[in-house]
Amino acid sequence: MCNINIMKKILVENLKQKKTETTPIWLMRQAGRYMQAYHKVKEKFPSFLDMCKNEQAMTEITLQPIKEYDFDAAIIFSDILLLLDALQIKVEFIKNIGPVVQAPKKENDIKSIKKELDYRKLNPCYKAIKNLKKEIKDKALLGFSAAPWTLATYYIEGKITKDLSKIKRFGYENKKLMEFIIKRFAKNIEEHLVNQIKAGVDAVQIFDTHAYQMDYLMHSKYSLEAIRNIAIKIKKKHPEIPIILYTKSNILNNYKEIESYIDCISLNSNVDLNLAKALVSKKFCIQGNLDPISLVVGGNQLKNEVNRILSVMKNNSYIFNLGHGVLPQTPNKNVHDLVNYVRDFKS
């Protein structure tokens, strides 16, 4: 017991810019799809979004990897769309084609999104966060949101576009109620986290996923700004829990305007981890890199990429984690490896 004990302290010093002896490890989409114990869960519902919202579901859900691979944090299990759901747009999870939403068709549709969220459809949220408190006393628990950008370009495109053009298009065209979208879906992204950490989260994470086609203007405005005022205002009623900054955009670009109000950035597999740590200071968290598929190949290609990681990272604030989510057809071995390569690493 002892000894997880430290786990749990050591993924919240890293996150809170003190390195630590050993390196913590959780992933990104670590209870889903490549687990069979999820997919027993998943039979039981007519549909994926009424599985988020089950207090219940959701409370296993986020067990079932804790209990098989003992990683250092657990992630609440929900979906970022959940956010749209509860502001009374349609979104559906369609087998073999992803999440469909319901776009707007008119301006009056964008101006009558709904201010306040249906926290009837959140509670289960904030509930399973209470009880995984209760269940998980030795581990640290995350909660997250998309960013405003990620969120609105699901709700403009309808179904997410190789190249974004829908959106990037609508925002050239449409500042003004780019501006309006966006700033209306910070809001809602701000009390959702907000009340994940009254429910007792350790930390939180926002994902900005698809900002990495926006132009630098853009990107600046609909990105930068707009987390940075999220950020703010949740620091302000919280200033002791951290926030994690997940974008596959070349976000060390803006390192210094990002380091007064996010503690980590959780970074892509593209990003060079000798410069990301020539340019970021020491004491400030980094978190993942990994290639998703290094973990489905497994073996001598994964345990010398984690070398590679943890050898480059050594002397840094780091979390390890993957450049983006577990995918489906990742062998649950390979899985159990990493940790234990993360583990035995010695430098």
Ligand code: 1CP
Given for the second form:
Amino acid sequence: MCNINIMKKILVENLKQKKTETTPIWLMRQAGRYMQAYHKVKEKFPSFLDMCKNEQAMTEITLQPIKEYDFDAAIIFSDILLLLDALQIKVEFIKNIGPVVQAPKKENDIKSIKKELDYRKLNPCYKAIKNLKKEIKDKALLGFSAAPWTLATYYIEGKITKDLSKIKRFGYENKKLMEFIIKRFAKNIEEHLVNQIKAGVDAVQIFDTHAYQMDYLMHSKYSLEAIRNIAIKIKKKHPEIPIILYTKSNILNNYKEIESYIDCISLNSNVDLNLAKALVSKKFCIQGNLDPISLVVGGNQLKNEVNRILSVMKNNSYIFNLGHGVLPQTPNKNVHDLVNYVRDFKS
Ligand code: 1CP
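Please give the other form, namely the form predicted together with the named molecule, since only the form predicted alone has been shown so far.
Below, the chain from earlier opens the complete complex, with every other chain and molecule after it.
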């Protein structure tokens, strides 16, 4: 019985560089706004953040897309910004606006960022992981966190600007403070990821969603170097746990550097998969690339894209996913179709 369960975690197999007969599939933001069941749970809570601190709700919402679509992985339902909340930095999710964070006004606000995470806010996440571990034995369970740069964009910008001009300007004008923030967040992120691993996740994904439009040096230091430090520390403690990196930067430029500590790169839809395949070693795992709008459109657009992606990746370790999160307007039927197209694909 035990062996069957291990065999069935096809997502983990691919992360460990083994190509499986069917391609594993999960979707970034697979639990959330496009699902009616999600809204039903959400309306019981005064705020999104309250829901992210409720063990039962987190467990239930994580399972919703697994029950509905039979994805090959569950990702713990939480949010990257919970970490700011656990550092006593005020975060609000405002309807039709999105996340708004209390940005620092003076140097002392930054210097007095709490060192320790408030575990009363994070323990429900770890408890939910333990519950989920018992519920889903045949699928992978993923933990996650933002990368330091992406967390810092929310903190410095307060409300994200389209060109990230606020944090970039801050970074050029206040190099020491910027380094201070990145180092502090990196420590908290590592701790949060290790706690999720100890609670039982099979792999972790680091989201560096906002690592784009950055100056080359800024990207090397605040994005890549910070992620490398975190990944190396995690690998030292838990070498068996694969690490997936999602970023919108030109990550393929840095492939040679990251392959020793990152097990899989999750690609945005603007990347040419043929190029990616040619650059990485054959066994290295790639994830993602389908445009979320193709999933909204459905029909032949979706089917042709799925076939194109799977044909390109047919000999590589690969995890089917989107280039970014599922959009709230995504029809439920298209998600069912997607899973069927991926499972029925014959090369
Ligand atoms: O109901 C609501 O209005 C809240 C919407 C929502 C949801 C469903 C937010 C607010 N966060 C989440 C869950 C979430 N966020 C998960 C759950 C696990 C999953 O199913 O994937 C994850 C992994 C995240 C990660 C996250 N939050 C990222 C990185 C991934 C990405 O999409 O780039 C980012 C940038 C955020 C910030 C965030 N949280 C929520 C919003 C509205 C935003 C701003 C970005 C956006 O508009 O999507």
